[in-house]
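This document opens with one chain alone, in structure tokens, the form predicted alone.
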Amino acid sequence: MDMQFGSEDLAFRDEVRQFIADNLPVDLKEKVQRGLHLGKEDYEFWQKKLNERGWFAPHWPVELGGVEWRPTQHYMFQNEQVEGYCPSVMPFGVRMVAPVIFTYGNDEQKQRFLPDILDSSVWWCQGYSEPGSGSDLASLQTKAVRDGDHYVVNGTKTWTTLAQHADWIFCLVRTSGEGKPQEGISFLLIDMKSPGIEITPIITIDGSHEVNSVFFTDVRVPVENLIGEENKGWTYAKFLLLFERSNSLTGGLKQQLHRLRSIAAQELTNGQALLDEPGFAARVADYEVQLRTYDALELRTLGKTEPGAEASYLKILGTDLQQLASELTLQAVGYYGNPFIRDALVLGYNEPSVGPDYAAPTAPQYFNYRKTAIYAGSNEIQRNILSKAVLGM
């Protein structure tokens, strides 16, 4: 299925492009281009350019800093961003928490929180999973019971994304126990700087310091910082999550699919190009067949301001071809994703390669995308919310 697109549309298309072109550094779409480790301050420098030209928080409110777009221009705004080798933007505070605030917040805290997030000068985590805790979300346990004009916060949060690099953490805590597990659940955001906050990295497959444990322990939390009505926070975890398992994935997975057929093309078997080989041609084939399935899908997605229940889909095929992507891709590099060299992921490492250059991230990124059937509720809860609200059952 070939999209069509209007003139002021390849227009809009002409005009992103131009601005990645005069703003991304070369050295930075390097580093993005090679699949190279990125530092909190690359993240920053892409996402204040992309708020300096208004571009940062499109499905904002317009009041707030969003914009007017129709559908078709969200969809080339982010796949654009790929195509160019962008950064791709840090969801936890535009994307995830300010929907929350702007929705449900008041207004004192809509004009204290929502211009740092704008301005990419305050950094956001998640504090949804807990040990034991993680698709069955309803049954955490770290809790917040209040004392005067605030909350004394005690327990545990794990997988925490950034944390590391976070000023703030958005938290689902346990205000009550009483009635059903979601009744007793509130919606607070905590200050990371507090005192009784420790925070402990957790190293994962592949290498990475991604994630972490954050530990509360009596850890005071104004009052004023609770989102909405106490015991009501599972109606905003939900809120939330739709707009964490919406996140645009097509520029990402197109990416991907550039880059297995250019390994596949230079890769060799029995005197051939591997991507020629009818059996791992057949799978490139049907990777780019469902591509082409999530891509129309997730057009006719973009311009809602709020997610349905298409979003469960969305996250399930989606991160099904994210896993298939890479699992081509480390199948095609063969052998030479052996080796594990960390430094080779830095921009600037000038020891001498084992194997070709595309070969040392290959392996990483097949282990770290383990994670994606997992996060922001696991492909099975998501079949389970299907089966709810479209088939009924």
Contents of the next structure:
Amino acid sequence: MDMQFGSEDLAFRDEVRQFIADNLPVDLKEKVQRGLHLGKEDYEFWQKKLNERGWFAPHWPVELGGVEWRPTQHYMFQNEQVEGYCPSVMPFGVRMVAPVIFTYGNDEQKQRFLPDILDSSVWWCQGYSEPGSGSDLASLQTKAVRDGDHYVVNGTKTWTTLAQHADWIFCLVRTSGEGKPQEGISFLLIDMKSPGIEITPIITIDGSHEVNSVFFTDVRVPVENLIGEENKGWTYAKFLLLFERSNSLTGGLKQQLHRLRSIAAQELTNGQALLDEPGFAARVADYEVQLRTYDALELRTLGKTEPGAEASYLKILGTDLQQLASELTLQAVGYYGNPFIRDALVLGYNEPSVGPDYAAPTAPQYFNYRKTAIYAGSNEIQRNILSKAVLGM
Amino acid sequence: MDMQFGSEDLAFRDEVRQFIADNLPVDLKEKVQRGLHLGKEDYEFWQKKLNERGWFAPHWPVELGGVEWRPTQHYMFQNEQVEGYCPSVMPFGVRMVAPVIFTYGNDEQKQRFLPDILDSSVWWCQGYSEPGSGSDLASLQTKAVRDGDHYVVNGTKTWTTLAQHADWIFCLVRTSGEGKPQEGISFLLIDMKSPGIEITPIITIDGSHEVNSVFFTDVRVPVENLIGEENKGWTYAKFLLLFERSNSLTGGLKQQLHRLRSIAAQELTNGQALLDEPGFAARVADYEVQLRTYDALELRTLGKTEPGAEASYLKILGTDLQQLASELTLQAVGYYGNPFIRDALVLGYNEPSVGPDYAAPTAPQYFNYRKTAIYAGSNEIQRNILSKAVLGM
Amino acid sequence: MDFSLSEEQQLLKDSVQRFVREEYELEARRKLVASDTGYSEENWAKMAELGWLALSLPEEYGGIGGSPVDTMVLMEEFGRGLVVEPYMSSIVIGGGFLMAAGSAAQKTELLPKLAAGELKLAFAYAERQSRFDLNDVECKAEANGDSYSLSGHKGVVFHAATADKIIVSARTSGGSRDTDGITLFLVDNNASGLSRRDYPTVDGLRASELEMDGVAGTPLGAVGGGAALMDQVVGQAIAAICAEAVGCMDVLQETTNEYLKTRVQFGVPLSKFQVLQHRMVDMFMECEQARSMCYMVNLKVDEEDQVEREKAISAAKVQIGNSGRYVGQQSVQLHGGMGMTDELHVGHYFKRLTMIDTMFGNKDHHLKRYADL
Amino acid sequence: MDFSLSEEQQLLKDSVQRFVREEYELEARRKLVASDTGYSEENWAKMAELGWLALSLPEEYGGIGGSPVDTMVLMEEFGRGLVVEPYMSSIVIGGGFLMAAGSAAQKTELLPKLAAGELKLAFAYAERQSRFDLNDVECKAEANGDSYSLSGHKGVVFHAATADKIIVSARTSGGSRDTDGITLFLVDNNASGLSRRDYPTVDGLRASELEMDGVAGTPLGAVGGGAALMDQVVGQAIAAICAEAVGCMDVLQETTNEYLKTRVQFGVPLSKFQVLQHRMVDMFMECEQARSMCYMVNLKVDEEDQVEREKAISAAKVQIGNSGRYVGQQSVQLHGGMGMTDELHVGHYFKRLTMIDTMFGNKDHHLKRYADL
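Right, the form predicted alone is done; let's see the coordinates for the form predicted together with its partner chain.
All chains and molecules follow, beginning with the one already shown.
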């Protein structure tokens, strides 16, 4: 038993750090560091840089563009990206639909879709949730009816993150009403330029536009866009959910801690730094202890080859910590959590900040982070899963 | 709207205080104040004193020995008893079986049982729970089979508090297996001296003997000991549960706070009083705020004539606070929560105390208070009740 | 001991409920929030007409002489409606300072106008370094004969843009954080040397940063006696905002309960899941606890005994903060994705409750204050 | 990065499990707890025979030279069995001090005996005023030529009654709570001037109060250098007790899960109630978190970087305290009345976990220590 990273791991870490230092522009780093809004071009820029280095899709099979990394390298790579304030990788293509395609898709689909994902020339979004199907995903009603060599798709998807930027959407659709709800679902890839698709933005409580509703009216989708077998989509969706949940959160949590500590060191109370006030110091220490625990827990799962039940508890505990950090950070800025100047969240805003320059994103982030306990299977659903899968209840 | 006690209430409070000052012996007060074990004779002594003054059964109908008090007087009386460190009144006779008898019993039963309860010459205990029936009380299996003018009772009751001191037990027994489980239950009064009754002590994790198992083997109970109608016992039991839960807890919580503050003022940390250490001070303040809230909540319910749903949330919140106070008190004594000298919990123990004299009861009380969230309908059951009764879920 | 409303209070409650029902539909409020001033002058005039602006003001100056409980009744319904008019700034705080410390001339001049809706006030106290300490004041006021000249920065001044006069705390003597030496001043919003930067807040209100460079101010209350005065009036403001929070919480609790009963997942309403049932019970209990402390603080806010009064105020603010946090967060969580949308009311109540915790010191601040009292 | 046990560790684990299965049935433990010494000398001899007492001690002195992780494996199983033998006092702490600071002569004389089960040690550090501060030492040690004479009171000294020698912290210079000037001494249990009051503890162990009036003591380690030494060895003891706690928690989690599956109420097993399912998931997650921190601290307890080492130790103690509290309390609650009885194991694990939080500073203490590091 040991918790040391080997010298090869450490050398790799230095390599990643050097790469980030050489390639991440200062203003992009600043946007991330200050929690400002990023545009599509920001993500694209960084993804292309990573791809040039061969690091954009490390978890893919080597023959398709992946790298044979040890679990510790994946862990380090993700953490260095976050600690270096790199834009996060948009997961919908490379981390979500791609594993489904290379695991369950046919050769033609692999050749057609994977290269465009790899070079970030095609953006994907996820069509899972529907207005009537939230935690009960299997109850989804968007229908795909076979008509010759096409499916005709009708229905509504919602909470579709960044659909406004996406070229393609991967959808769960109902192809059969027979049997259990899970048994009639298929996994379909749909071109967002298809006639009959309409996108409506959903503004969230933090004032941002991340998610959308996507309406399908008689959208014709070629049958060659079906992944695997008809009516087996639930199997692929479950596989994908595990991937979605198995993203390392430790790096992001550490970044939140850095920001919290930095803010609390600058904020004053009774003439001293807030970070030195015993009550607030205890709250920060409590967060740090929980974060160390989370890190140790995540490190223990690194050896596992397949993501399993631990994905569920890492999701619950990790999102709890994301929310806690955002709440403490909002508390740290005191009255300056109140001002809401939408433009101040964009780099290049030329007015001086209202109050300290770190204050503007704190309340929107706190509000926005409420989503983390809801999305990707709410934390209540994760507990249902764990009670059955791990505890056999 | 006002929260003032009227001058009549305040005069009454002074009267109660004077009565306690005149009648409560110093050593008995000390036992209560220090959290030591009380014997049957201690309870009896004080109950008789109260009865001499006409204050032992204030909630009874006046013609049977009650007093016509305003709700504020009941509240003040209970609080003054606790704040004055009087022994608590054993509820099983006067507060539990008596209301059932005077509400649902016949005249003969009233004349036979109530006077002995009033003068504390007969002690009662409660035969509700069974080994297989905890939260699901209605599943109870103790059978009473009619045989001429007797019932023959067979079965086991458990968690019977102070059965070792009791002369009589009031029992829920199954008289019919027809219909819903609730429909075949009867309410029976049983003389503990009846042949076929055996008592086995249950030692709890704090090392004390409060509860017992009571075994019934062919116990013959005269039919005139049946309360109300056969198979209607569930109705009487529910009525009684409301009474059981509606006891004011504020006074006891304040007493716990006094003890906590007193201990934390004497304990040292880093050369200063623990009560002045910011972290512990914040915990105590947090408890005080919750206690103030509880008090305000309880005062709001005083006006209600019948105990209702608020009995459930007062039970949940009140027992949470009892547990919290006992936990903080244990924390306050630090290492001196460890020693366990059973005899030190009895007044008159002549050895010097191990560590500070207030330390000995802290751990046993913390352990013992875990019961409060379990008994009288666990806090989970109370939430079930509230979600249906108040929220209509 | 009586927790029922008087007949007049019940009438007032009904009347505010009617106003909220008629003027505060989601869309109507959205327009108010997006408007130039951030609220409606028509609503303000209506509030004057209905006597609400006069409610807490003394009868001899055109007011009605109502009690804190009367204000509580009003504020609770304002909370239920997420009302954005500057009642707290102008009437509870502005009116509160005038009543507590105004000279006879100031009262005579200003209170009738306030009651009639012809005058609006704001209160500037927070500074960049002050956090929640009302006495951490670095703004300076220099005496020039009978008049004073104020300089310094004030932050997050609610409803400053639309106020006619701003009540400003400034130091006439003593060092930072001294209790002695703080004085309150009335400053004209169009006074020379005063510059303002206005902005919206995350919960749909308006606030401003003030820069003062030799702004003329008239003392309100005794010179150097501002600390005690602020304790008193901010205490009243806290009692009032507790009521607003209770209104917000009750709406969230009711709305969420309703949502769970109608939202079907896995073939049954969400309200049939025991975990959500218990969560709702906990939310319900938080609401009941918050309401109890709201009653308590409004009945004790003018209590003579200073320690008991301040303990009551801080205890209430702590409880409201804890309850509001739980009810707000859980309402969003139980609404799932819908709770995250700007479209539903849920998120707006949640945001307001979040910011109410910040107002006049958050729960951590008041817990510490309680412990220190 | 590897969290698996080595083959030797797995064998050790199996061997301790067998011992616990054979010697630690509920009734057998109850008898041990009620016996004169509070544990079994036969068990102790068996532990010596199996090499467990030698496990962490250096090979050159008759030990096996095991790592903290080896001790962790052992302690976790001791936790699962609620083992009452004085392993922590004698081997982890006593042996730890000897290894860290014993002179060559002391090591040569004492370590082989310790490994062979012929010597037992105890550690006396707490005082009435010290709370959890190891450096809050008022016991005095006066030098008389080469020897020292100790006076003062020590409280809650675990397993003092059966120890041959007691390691005592006393002040050779400096004032109360000074880091400098504390020295550790070896004191014979039958030394003149030493009086002991022995008692059982709430979790089934034994402890004593010591009164010292001119008791002869031999320095262990550098005179005046006791503080750093205690930091080091108590750190190791914390790492070991974390493992014991993890063992306790896992048993409670498994037992409670089993109970809910077999206990039928309302016609179904309790395990079918969603609220209890989620509660069990939370208990399970606490166990996993505690185990993670237990691994972490045992891998870092000898780390060079002092701040990082002490942060790891305090963080682990906080997590273990929080997890142990939750798992312990909920196990009793979910067992209902049965959890309250002395008859079931549940309450005994709960009590042990409660007291483990107290050992070497509770979670509040270590949270503060973490923040101050």
